Amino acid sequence: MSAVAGAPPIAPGVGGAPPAEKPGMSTARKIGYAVLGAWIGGILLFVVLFGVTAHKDPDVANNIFSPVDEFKLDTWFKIGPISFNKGVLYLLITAGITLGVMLYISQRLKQRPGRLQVAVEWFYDFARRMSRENLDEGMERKYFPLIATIFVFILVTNLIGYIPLPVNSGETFKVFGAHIPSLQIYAADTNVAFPLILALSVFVLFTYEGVKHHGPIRYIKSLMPGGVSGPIVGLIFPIEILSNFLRLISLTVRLWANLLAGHLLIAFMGGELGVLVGLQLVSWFLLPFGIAIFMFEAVLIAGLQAFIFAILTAIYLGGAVESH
């Protein structure tokens, strides 16, 4: 054996060895490390500017601006009597995207398809899958097409939700002397009337289908559960008619609630909490935490509230031709 090869191993860094190389910071890490200390650094320069002491602007001392103010539905035009704003921009906007996404696809489809088509695909099989679990055959058939575009209505409805456009007509700017509306993201559901008509739909629906099925006394007492009898029945009869028409209610404020609920906390997390206290170092401050949450309710909420009441609408439907 060569003196070489037995020799013990030289440690890194030692007889003229070259050090073994340390792993580098990551990109993330570096990347988070520069949004902390420009979050940091903005408060202590927010500090140093304005200071600790609030300076409420004028419209606000005097109760003129309000947060709420953004959900109000200003009449841009009319056209007869139908009142056109942003809550109706937003619903043709919708209507657009779905139909216009739909009817390219139709036009377009492949063997192996591109992502486009695999998402409307994922969403068919999705909303078919929630027809056959609550619906039978024939049930599935007659509403599978009403509950796929709930579905994918109000989810899209929502997302859109989620972009900055210029619909704030109570706030303007000019270009070139033309008063153009302000940024604001909206969502057509934080107005009451439009998750309100579609519950009310769904409930119609399947009162017409518990009476077609059963007819009007079966159904009524169809709404019983099943095994209840004696004098029990005066009490168990009066909450279950109540409670099949507080389904009206919670499909509707579940939505609506929801929805602007995620959007006031965003508005007040990005902003408007340090205008109402007269603060530039708390807007700044809770910038992160507005961030977050309008990550947390693009992501995860606008689908959830889509599937939500989708889900309730063939459940609602398959259950008012069941039998107890």
Given for the second form:
Amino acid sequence: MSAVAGAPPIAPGVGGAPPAEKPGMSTARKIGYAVLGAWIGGILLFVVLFGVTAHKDPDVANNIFSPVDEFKLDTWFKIGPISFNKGVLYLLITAGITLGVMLYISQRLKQRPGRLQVAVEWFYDFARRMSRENLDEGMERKYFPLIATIFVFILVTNLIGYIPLPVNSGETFKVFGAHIPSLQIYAADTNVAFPLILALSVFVLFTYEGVKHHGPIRYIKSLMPGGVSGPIVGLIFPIEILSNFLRLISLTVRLWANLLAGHLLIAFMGGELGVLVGLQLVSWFLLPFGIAIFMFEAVLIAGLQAFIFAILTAIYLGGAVESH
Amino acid sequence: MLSAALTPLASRSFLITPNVGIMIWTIVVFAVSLFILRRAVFPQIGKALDDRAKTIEGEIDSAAHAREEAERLLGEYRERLKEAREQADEIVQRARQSADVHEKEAKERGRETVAEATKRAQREIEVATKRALDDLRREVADLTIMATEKVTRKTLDEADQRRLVEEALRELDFSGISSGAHDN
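Beyond the form predicted on its own, can we have the form predicted together with the partner chain?
Zooming out: every chain and molecule, the one shown earlier first.
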């Protein structure tokens, strides 16, 4: 045994030097490195197992399979003229959750609220402020329930759209002989019909209120921005009329396109792009990006799009009865 | 060839074609939700929030009132405390003055008592001295008469006795005893 090896350890901080920090990484950093290592290791494993040559599935090669097919509404069953599909199921789930939570809370309101009551009260207060800031007192009293319902209904629709449910009836798997639809993230507003009918209702309502308040001629005149006169009116007026109708389209497309694009992106990044190019490596490589987009969509876009639809409804209704 | 390429896209036009069934379902489900929320949920939540706001306002008002009251009471107590301190100071001052007066009086009285006692003692000493001297004179006279009668072997009459006593007393000096008694 050498003399150095047998020497007692030098106490930290001896000789005026500050005590050295404990060597080692934080737990979060360890987990981060482990995940990164698993991801890189996975890439290498996929390269070793499947190589880097694309092998497209015959369905993909023959254009039979398409990621957008997941959004097709296959009729599951019919009762008379009423057909049921996954869009209907999501609408019913939305209504069930919305009404269930709201009714449950409204029947058990306490002076000292719990977490759920605080969330519902926060939502109510938020919707109320949104209405008050854009509508006069009479209009606010009349339309607050509509604005609040639009907000909560779209919010719940969006949020349950990020929960994987067995609704993809186009792709099934067998469990004890039964054909079970594969898991899918779907939202009712990825079908253009959902935002369109809501936007159409809002359009009809604010037009009705505008005509009621101003009269038909003055309402059309009120669409013109203040201070415009002379020959330029002939140019501006058609644009304003068109932009009024474009509200319907923008309200519809904003919600629908955001949700559809978000779901498609998650599907692509979550593995479908790998299936399309026939390379499993791509699916594994893009998986972290898919998770990141999923988080971004679920946390931000779901609430943001509900808020935008609701506040635009309030703004359009308020603007319709406003005097220029 | 172009149509063959567009066929898959055309077959997937469901993405942009509004589904009438979903539109009807949406408006019905939404209308039912709106109706129920408007009737059974929003009024209750609004009322609960208004009630809570009123309660909080009431509590804030009551807290402000309580604070004002507390500040008033504090002011009052401070004033009373100040008065009490002033009174206590005055009492202490008065007590001190009174004690000084009493001390002075007691000293004066003591001094007077001592002087009086001294005078009385002096008087008593003088009286006692005088009485002692008288007794001594009487003793001396008796002894002188007795001695003379023994020497002369005859009984002296009253005139001789008086003459002898006066002569004997003249020869005795009592001044020392008298002055010694005075000194004591």
